[in-house]
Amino acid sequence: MTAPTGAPAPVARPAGPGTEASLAEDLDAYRLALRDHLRTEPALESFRGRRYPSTEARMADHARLERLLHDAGWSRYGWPATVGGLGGDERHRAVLYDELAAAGLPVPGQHMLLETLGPPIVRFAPELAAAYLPAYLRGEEWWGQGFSEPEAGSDLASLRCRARRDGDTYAVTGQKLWTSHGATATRLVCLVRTGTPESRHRGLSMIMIDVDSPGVTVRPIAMANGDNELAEVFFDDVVVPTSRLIGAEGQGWAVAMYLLQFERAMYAWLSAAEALRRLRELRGQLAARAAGGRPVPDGAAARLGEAYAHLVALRARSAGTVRRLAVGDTVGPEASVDKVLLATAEICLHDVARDLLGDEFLFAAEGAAGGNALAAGTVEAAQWRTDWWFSRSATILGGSAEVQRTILADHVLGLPKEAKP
């Protein structure tokens, strides 16, 4: 897959000591000598293909691949210097995660909240970016976004956990549930009560919160696939220094609405690369089927087909996004678009992988939940059903499917309200 940046095909030009500044000026000498060190480097080759027990071994493996791509400088490009980056802007990152892709390489789970709190602390924070945001580049560290309440999911401006000022610090008191990589961050990035709840939005600010802060509880909750992908984490009269927060007091709703430019859009990019990938190795288990004489199940190059073309409207849609970001613009609630597509992009794509693999999906699960010993095939589709778990949050996650449906009604179509009964 190509770069969104609509360019003419590239002349290669070798890469070296004090190329830099030109890899962040050239966006495909960028890709193509990144392009090669994925498809040379030695040291990358236990990534590929491999399968985790756990979010826990998977996160900390990642940090291992987080780490040789930063060593090489190439998930820096995109970032700015004051952060550790080589310069570059958010066309770099999508390259990444194309090339990474291409090169049956996962991309590091910790690029999930990098690209949505990254930008906005960058921006609103940057002391806080240089302190920090180092450390998550090379994989010693990554964070969790702490929103969603019990009683505040899809609507932030009800959300209760509340920061009480006293001098230089805050008492953080409250609860977060849902929490994105709340089993296994270092920090959290939370939305917090300092207004009052008549206040709405205009009484949120945006503050960071280290886990092992005294009254910080967290607990991991585990998703139908087992997975401990997100936390519930609680606050008792949690201390934080005022410095650590993104914005000025009471900013944070406008902090959020930034933030989620990047969520909508390069997030999306992100997991249009990964839904390639994953693509691909389906397509090859299908064929290494057949070559052994199974069966394929009638109609599965139109399912393919299906799958490839979803994915192929979410890049088209999410490579105008990216662009915009790149050079400055703010993506407004157009970007919700870019989200809809994307949950109908990962859906599908597991509900032909659960379709295709027929009796190895469903009784896969039974053997791995026995402890049996599973065929390399097998064990595949055992990574298949535990994804198909797992994509069946993609209309829940990060806004609800209709939330954002009605954010594109009311904002970008202009549509009339619905009349009450």
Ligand SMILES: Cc1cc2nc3c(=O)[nH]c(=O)nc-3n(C[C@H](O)[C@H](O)[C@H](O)COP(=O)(O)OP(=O)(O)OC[C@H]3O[C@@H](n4cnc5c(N)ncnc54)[C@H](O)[C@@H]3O)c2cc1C
Second form
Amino acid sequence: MTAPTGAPAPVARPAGPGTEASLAEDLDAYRLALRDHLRTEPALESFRGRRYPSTEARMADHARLERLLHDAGWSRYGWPATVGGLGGDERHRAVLYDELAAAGLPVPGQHMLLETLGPPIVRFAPELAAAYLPAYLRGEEWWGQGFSEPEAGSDLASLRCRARRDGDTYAVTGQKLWTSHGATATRLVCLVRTGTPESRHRGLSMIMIDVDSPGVTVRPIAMANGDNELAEVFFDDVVVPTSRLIGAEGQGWAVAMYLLQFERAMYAWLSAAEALRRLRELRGQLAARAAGGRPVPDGAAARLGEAYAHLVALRARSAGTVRRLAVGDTVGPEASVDKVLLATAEICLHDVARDLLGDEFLFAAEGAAGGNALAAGTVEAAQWRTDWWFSRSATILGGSAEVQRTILADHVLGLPKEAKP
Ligand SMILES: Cc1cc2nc3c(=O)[nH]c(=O)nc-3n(C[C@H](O)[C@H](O)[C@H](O)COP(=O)(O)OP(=O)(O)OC[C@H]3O[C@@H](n4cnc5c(N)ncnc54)[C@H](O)[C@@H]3O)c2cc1C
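For comparison with the form predicted on its own, kindly provide the form predicted in complex with the ligand.
Let us now look at the entire complex, which starts with that chain.
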């Protein structure tokens, strides 16, 4: 796969007095101009409340949304000019997620991995970032993160996928597991072993691999909700140039630790914005149900309030973390606080939806679309059920809740180690 060479699309001037430079410096002006655009742009209308039959369909449609946001300039803020951005920092990206959600629009699914993989590539592989990130921002491609393996998840330093160097190429052999968007991504950013089998975290390197390289096999994994959100990926002597390294050979662990701050912290903000949108939708669905004469369970307001309180706690914490990342602070293990709060909030929101939607949640048939209000409610309940299944993974993906708490105990609180029996 070659580097995309398309010239950057022209930037539509945001309404109001802002210029590109002033919007990069003035966050409030960016927010207001963006808000105006999202609420009035007719091309965005079709993305509101849309449901998708599969991950593949969702990612393809979200790529269209990504392109619209890019071409109007909005999603280019928060990224440097070297990768096709318009300047600004993490706060611009956080505002984008907030405003999309407030306007009833989804955050394109591509941003989960953009937030995870974009910052380390910009920092540790500026040439790769300049070659490939512009196409990511345009919605033309997206990537997967190949860290976990069958025998290496929580204990990542034990991973075995091997990259053997031969001159200016590596031959990569091994397996990755649970690769989000692995079935649709065109490139994978992988953590591989370039040191000896016993070298643990000292012998790891990070490298970008094109999925269409000979020797790469991708097998989608259907989740409990039926979606191919994940994949397992096999590498059989895949030739990868050393120019695809992200950071130096052997520096993979340091790059991964830098990356995890963004995976845990920016992803938490993005997810909180989406969760608030879904909570508002749930409130609207219950109100419609009541207006149609159908029963709403007792205590519904308190349950919605419970979910809201978790989301507010998450956002209060996450706002501080985003500001720290924006000034280049090392958040390090403290990002695990955000990750724990996110998992708690997501589980609570989806449990509340399950409890309040009752029988409809349990029995609604997928794709039961129709013109009447009852059928519309049924489609929404089926979507909540699909999302509920996914929310069960909130305490696993990005590092399990148990491991996050151990990180906090050891590296943030400095608690004494547990005595071995
Ligand atoms: C929806 C989803 C998306 C994912 N996306 C990606 C992705 O894009 N890229 C990627 O590389 N990976 C991805 N993962 C994998 C994820 O990072 C791992 O599942 C996670 O790190 C846990 O690893 P594991 O599955 O091997 O479980 P294990 O590490 O085997 O853990 C099993 C259980 O043991 C507990 N445990 C393990 N070690 C300890 C310990 N030291 N102390 C206390 N408890 C412990 C864990 O908490 C867990 O409950 C994804 C996972 C999910 C569910």
